[in-house]
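Here's a solo chain for you in structure tokens, the form predicted alone.
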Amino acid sequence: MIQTEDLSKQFGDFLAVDGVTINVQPGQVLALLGQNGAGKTTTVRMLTSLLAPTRGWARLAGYDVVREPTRVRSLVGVLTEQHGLYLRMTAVEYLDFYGKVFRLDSATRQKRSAELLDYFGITEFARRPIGQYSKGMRQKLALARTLLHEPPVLLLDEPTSAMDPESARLVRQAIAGLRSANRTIIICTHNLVEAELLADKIAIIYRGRILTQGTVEELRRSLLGPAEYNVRLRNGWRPGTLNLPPGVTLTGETDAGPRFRVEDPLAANPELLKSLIASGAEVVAMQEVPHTLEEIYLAAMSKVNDA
């Protein structure tokens, strides 16, 4: 649904985006992570045909962003960090205005507006001026506008930026509800918790370049190494004769039990449990040591700083 190859943008002597190559399938959510100024917003502007690439290309649903900009824009819903709500309008007036911009007929505008206001829980406040809305309600209204023409591609730039925790949670829930087999979403954010909650794939961008990309599990293995497992034993850990299966290494010990690094958990963990039981250990639990997206992100950034 979204495909880029060597996508780049230069402003004078400044290379804002440098060789971005991504591929997002229908139904997937990609989180584009990076610091402020990393190139996330510039990438989104090229994907929406607002900026022409200096080098490389991008296609949305098969349409080229340079050669077919009108078609691309008709397929995309964009939520910018500064979403430009007209505060003197009511929500009904605002969505009707944008429905006209999207060239929807009157009946379709009314139907879609009513559906979206209900979906986002704004119907009760639909005829109040937007200036009276909370931050969370304003963001949900901006999302409603983004969805008004039923686009198959959503590009959301910092969707919960500068929001209080409650409002941010409401917006994240709304975004999670938008996932479908027919809709592809890119979320540009530096909020790692948000990315981990919402995304199927992660791409980390730094100074305009993609450092690494993949699922959280793929990035964890590539950046942090094989999985580790803590084993808790009923009577504590009594080191003795233990025949470890191939690809398993003892990496630590506590009073509760040992920790193992496992190259291939699917193949090795059943054998590891058999070996523990054969040695006389009474296994209560075996749990993978969790690694957060923050750890993964910091590991990727440390490789850049060490280079």
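Numbering follows the first chain given and starts at 1. So that the term is clear: the rigid core is the largest set of C-alpha atoms that superpose within 1.5 Å between two forms. Here the structure is a predicted model, which is why all the values come from computation and not from measurement. First, how it differs from the form predicted together with its partner chain.
- Rigid-part membership between the two forms: Val65 and Val153 are grouped together, as judged by which of the two superpositions better fits each C-alpha.
- Comparing forms between the two forms, one finds the smaller rigid domain rotated against the larger by 11 degrees.
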The other form holds:
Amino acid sequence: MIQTEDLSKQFGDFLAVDGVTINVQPGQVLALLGQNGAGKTTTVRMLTSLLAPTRGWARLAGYDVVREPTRVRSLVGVLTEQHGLYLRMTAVEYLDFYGKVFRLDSATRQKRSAELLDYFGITEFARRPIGQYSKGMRQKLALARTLLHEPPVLLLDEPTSAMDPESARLVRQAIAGLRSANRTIIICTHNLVEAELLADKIAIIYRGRILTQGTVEELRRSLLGPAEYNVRLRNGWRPGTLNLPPGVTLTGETDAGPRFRVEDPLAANPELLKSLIASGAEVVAMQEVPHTLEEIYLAAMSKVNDA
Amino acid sequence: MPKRRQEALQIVWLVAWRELRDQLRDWRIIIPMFILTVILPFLANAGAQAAMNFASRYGTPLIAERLVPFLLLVVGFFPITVSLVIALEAFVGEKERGTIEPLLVSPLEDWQIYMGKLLAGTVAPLITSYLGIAVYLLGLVFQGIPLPDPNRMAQTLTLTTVQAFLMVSGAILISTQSTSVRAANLMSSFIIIPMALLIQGEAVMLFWGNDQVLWLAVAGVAVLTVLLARVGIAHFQREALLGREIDVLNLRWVGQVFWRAFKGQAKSVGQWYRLEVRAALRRQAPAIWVVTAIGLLSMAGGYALIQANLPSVSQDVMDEFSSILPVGVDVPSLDQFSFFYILGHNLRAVVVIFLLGLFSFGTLGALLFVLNTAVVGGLVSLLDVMGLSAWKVAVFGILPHGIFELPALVLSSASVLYVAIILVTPRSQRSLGEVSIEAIAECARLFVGVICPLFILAAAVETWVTPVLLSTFGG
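Moving on from the form predicted alone, kindly provide the form predicted together with its partner chain as a structure.
What follows is the entire complex, opening with the chain shown before.
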């Protein structure tokens, strides 16, 4: 549904996006994760035919972003970084205006507007000027605009930036509800929690380049290595007596017990447990060491810095 | 009208109507409009009444007669100045407020957004202007002051309308090329100053009572408006609108772009002549042909004009004209026509043609060229009327240096026309500044490579050869 190959953009001497290659299938949500100025917005602007790529190509729903810009724009819903609302209009007027822009007929406009206002809980305020809305309501209305013409592709640029936690949570819930089998979504964000909550795949972008991409699990494995397990023992830890199965390494120990790195948990964990029990250890619990997306992100960054 | 076209135009109105509704909800626009619709016409009525009283006391009815339509022009013009404020922030204001991007990522065509904004900037101020004019005219009726004649009223209304569109076209063009509302406001002097000069000129014409020139002004302003709108649409780039953040006058970049376009691919002067100058001539060929045709037509026109009008002028008037000419006009003596005088005069003329043409999309430059060539035709005709041998003067007095001078004049006038054509031609991925610098560089290529050498040859022949030929064979 969204395909790019070596997508690049240069502004004068500055290379804002450098060889971005992504492939997002229908029904998938990709989070483009990166700090401010990493090239997320530029990538989104190229995907919506606002900026012409200096190199490479991109196709949305089968249409080339350079050759068929109008077609691309009619198939994509874009939530821009700034909500872009006309503050003197009411929500009803605003959605009606954009409905006309997307050439929806009158009945469809009214039906879709009513549905979306209801879905985002703005119906009660629909006839008030948008200028009177809270930040969260504005963002939800902007999301409603994005969905008005039922686009198969959604590009959401920093959907919760500069929002209070409560509003951000509401908007995240709304976005989570937008997932469907045939809708493809790209979320640009620097918010790790948001990316982890909403995305199936994550692409970490740094200085215009995709450093790595994949599911959270794939990224964890590739950046932080095999999974680690903390074992809690009742009778204390005596390392000398333990016979470790293949693919298991002792990486540390705490007062409660040892920590092991396991290459293939499915095969090795039962063997590890057996060895522990055979060594006389009384196992109370065995738990995978949790790694947050933040650790994954920082690992990716430190790799870049080391390089 | 085909349905597709009609739908496309409906979208233009949709963009305009959205903005108009926004304007009508803003008290900062409504209040000045109300003042200009109601209060200003009353002040103008008071002025007209005072003028009538003054005229009746001192017996100067002409002043009052001309002041009434002048005030009509003023009452119509003031409200359309509001359009400038609205149009200047049409794009850049929306960019600053962050509302432009959702519009740009919609499936609207560039021209639909542009024309929508143009319409939105013009409609409200124009309605205010028409209402103001109506209030003023009603006031005149109640005061018992004679209304201006229908022709004058039609003229003022048309002038007001085209001026509003001109200001909005210019302001919207600025708005698409600015980085901030502040920058757009600073650049508005490029509209305000020429408009002020135009209004002053129109006021003079009104007091002079010259209808023909005023209608010409209407036509000129209309042409300029269309060209400005065309330039705006041709260079409207969503990318540039979003991408530009700060304005920096990068003289190095300007110099590099100019030099690259001037030099082309050439590695030596010879190669430059063979490849680049020839290429420039080839590209400008259509403009050269058009200008040549215009030149020939205006030459014929000048000849015909003198033939048709001069014999009817009485000898007395001619004598009188001859007697006042030396007093009023500083005619240089033949000794002053040195090589450098002629060369300087010619170069000054083409520079003026180029500069005037540059700021008027070639129209004022073309006008000067037409005047020049018409004078040549007129001169030959004058000699004919006076019973002198026109062909001898043409062959021995004009042709020897004219062979060089006239092509140079044609080339320089064609160059400015070429720049105008380039400016109104859409160029994707090129900024208006880049396109302008490149077009000027190409004209400079012809100026340095062809026009200047031709003028040098022409001045040499005119200084040292033509006088000899003329005195030997010209009779």
